[in-house]
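Just one chain is shown here, as structure tokens, and it is the form predicted on its own.
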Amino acid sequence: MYKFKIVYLPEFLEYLQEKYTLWAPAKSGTETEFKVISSFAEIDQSRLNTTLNPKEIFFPRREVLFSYDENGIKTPPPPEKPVAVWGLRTCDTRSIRMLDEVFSNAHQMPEKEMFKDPYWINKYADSLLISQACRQPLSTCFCNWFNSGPFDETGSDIFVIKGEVNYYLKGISDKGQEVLAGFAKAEQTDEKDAAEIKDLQAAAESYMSPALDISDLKSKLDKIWDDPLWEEIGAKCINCGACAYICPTCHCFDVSDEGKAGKGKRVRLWDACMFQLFTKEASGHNPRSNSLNRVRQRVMHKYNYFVDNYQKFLCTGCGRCVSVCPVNMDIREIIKKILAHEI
């Protein structure tokens, strides 16, 4: 494990920029989101987690797939440099790895392979994910429900812990180790550093509420498709879609053709199962015409269907949906209600 003094962070980021296009949390009006940065001064370190999730780095909310005119079809050029992301939290690192399974290694049940998305792969290939431990998790955080925690290294290329004087950095992947070994200011940690890290982890975990046992959630959902419980759960939702847009693992999209007079473009845009038009058919029929059906679809996709295909829940417990819902629907309470429901 390596360390360098906190004051050397700008120098470390400049070192990364020699090879990578660097993304990091930055201000966007009153909110914080991941942006391409050119200097350390642009980074917003005031928030535990960004308001907006980092999936847009590799899966933009609006993405031109190709354009065309009388001369033919043009596809977007490949990135000049691979991407490095500084300041991810464990929940977001895990979400990006989940989306990579969907876009790079899609399959069903699980032997049926599906389309591999070149637009994701072109941006994601050779990327460097640098995640940072959460020293003071928020009250909305519930990553520990999913066998994770504020110091979980899963999915990181480099895992970072901010101490009182030093950053402690652990190379998880081979490329992460190579990056750290090449930084001149990095040095090996000692026993005193290990003791500080242990204390920081214990303090961080003390902020977390006890984890809920959700091992029976998938099997419970298998049995309640037509249960009146969904009427109770869905009645409160106003189908604004804020939860889906803020979620780091939601990945529904629509494709639109924009053009006239012999030229145009095909564009991919984020969409959400919470929107009424999402499943409306050309005939006018909508199989999910009411809130009950749409809320059930969202819950079932995350905690049932995705488990069938990928053997994991499509949720990392980041808590963003809890904080942005205008009617205070709390996914944790919905899960508790399902688990406690008598069939």
Second form
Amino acid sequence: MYKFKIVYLPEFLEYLQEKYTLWAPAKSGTETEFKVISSFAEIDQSRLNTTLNPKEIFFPRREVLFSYDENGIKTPPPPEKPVAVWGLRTCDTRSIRMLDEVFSNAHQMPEKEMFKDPYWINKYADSLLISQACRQPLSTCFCNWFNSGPFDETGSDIFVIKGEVNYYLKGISDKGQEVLAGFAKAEQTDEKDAAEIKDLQAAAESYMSPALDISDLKSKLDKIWDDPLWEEIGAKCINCGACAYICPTCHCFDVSDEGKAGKGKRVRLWDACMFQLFTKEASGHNPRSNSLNRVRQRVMHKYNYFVDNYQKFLCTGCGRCVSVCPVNMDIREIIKKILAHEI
Amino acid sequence: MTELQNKIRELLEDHTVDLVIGWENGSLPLVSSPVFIKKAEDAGKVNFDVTCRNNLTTYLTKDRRQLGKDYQKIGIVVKGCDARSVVLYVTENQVKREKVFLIGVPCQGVLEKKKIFDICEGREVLEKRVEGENIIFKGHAFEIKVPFNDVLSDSCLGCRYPDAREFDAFIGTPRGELEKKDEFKVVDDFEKKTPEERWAYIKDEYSRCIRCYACRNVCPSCYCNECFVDHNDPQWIGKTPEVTDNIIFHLIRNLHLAGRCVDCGACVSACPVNLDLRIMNKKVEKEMKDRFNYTAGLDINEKPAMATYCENEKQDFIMG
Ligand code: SF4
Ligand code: SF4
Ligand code: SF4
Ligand code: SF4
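Form predicted in complex with the partner chain structure, per the form predicted on its own context:
Every component of the complex follows; first up is the chain already shown.
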């Protein structure tokens, strides 16, 4: 494990910028989101979780797939440099890895080339994900329900802990180790440092509420498709897209054409199963015509269908949806209700 | 049991209504949650306090109409602005007055989460307590006491009618009509800026919209079965959160709400990225007042401004 003094962070980031395009949390109006950073001063890590989530980096809310005019079709050029992300939370990193399974098809059906998404892969390839331990988790954080926690290194290339005077950095992947080894200011940590890290971890974990055992969640959901419970859960949902758009793991999209016959673009944009339009068919028929069906879909996709396809929940417990929902649909309460429900 | 809870229990017991829509305590300290009460014994869940931001009347329209179809009569707890939404619904033939039982409450104003966030410098609030004119926020290793007015939503600070004026039962002591001399100050100030400054502000704000439509979906007045943004043949506006299309979305929404926005602030508090959605709505409200002497939701017998014509109304926009 390495360390460097907190004051050397700008230097470290400049070092990263030699090889990478650097993304980090930054101000956006009153809120924060991940943006391409040109200087250290633009970084804003005042919030534990950025308001908007990091999927934007590889799966932007609006993405031009190709443009066309009388000279033919143009696809966007591949990025000049790979992406490095500073300031991810451990839940953020895990969410990006989940999306990679969907878009790059890293584990599922490797033989099916057609499921590889070039737009994702172009940006994701050779990226460096640097995640940072959470020293003071929020009351909405529930990553510990998913066998994770504020100091979970899983999926990171580099894992960072901010101490009182030092950043401690651990190379997790080969790529991460190489980057750290090449930074001149990085020193090896000693026993005193290890003790500080241990204390920080214990302090961080003390902020978390006890984890709920959700091992039966998937099988419970298998049995309640038609249950009136959905009405109790979903009646108050107003079917906006706030939860899905703010969620780092939701990844549905729509494709739309902009322009005219001679000149235009095809764009990809986020979409959400909560919208009535999402499943509306050309005939006018809508298989998920009411709000409850849509709430069920969101819950089922996260905690049931995704488990079937990828053997994990499509949720990291980041708590973003909990804090933004305008009608306080708290996904934790929903899970508790489902688990407590007698069939 | 509070007076409000008692009333709700009574209404359900004697079958005056078969459903009551109210608020209950939410899962977070600064948030309350809409709740649907069908059994008299559940009346105790209902609560009304400074976190009840939602305008619950939104559940009476849209595809939520299905919610109402199984009920003879729905009781609904309404603040001043919410009651105005019901008046609007009645004048626009969306809800039959006799199908709803309005339980009016006097509103002290509701908290604006984002103002609290600033005052607490981003630290998480785990507890709140109202103490006289002040409110206390507590979190890990901090406690802040601020005047209540500092954290009220802008809509509440500019509110004239905190009591439900249209009601079937009123619980609590009415506050009466409030004198607000600077109701449109925010618009007046904005109008003093140069067109370039105004444009820059609007562009900046709306460029951040992610088009989640939370503002539209919480809004009681946005009840179209198919919103113009969802229409795709022909497609009226681009679907992506690109700044031009965002601006078109918001400006058209503003115009569709002319004489219909009750300034309940539900959209502002729903927006996950905290956009200034109020300034343009307030501007349109001011125009409606100046031109047609009309304010949405005040008079249940008055025709909606946009559905009437009067020879002597100001028409300088046509005459030039
Ligand atoms: S759960 Fe909340 S944020 Fe999600 S669609 Fe429903 S109302 Fe919107
Ligand atoms: S469902 Fe909610 S808690 Fe889970 S990853 Fe998405 S935003 Fe985070
Ligand atoms: S536009 Fe906003 S303030 Fe106006 S009625 Fe709709 S939700 Fe309320
Ligand atoms: S709630 Fe905010 S982000 Fe969502 S569509 Fe409305 S203005 Fe845009």
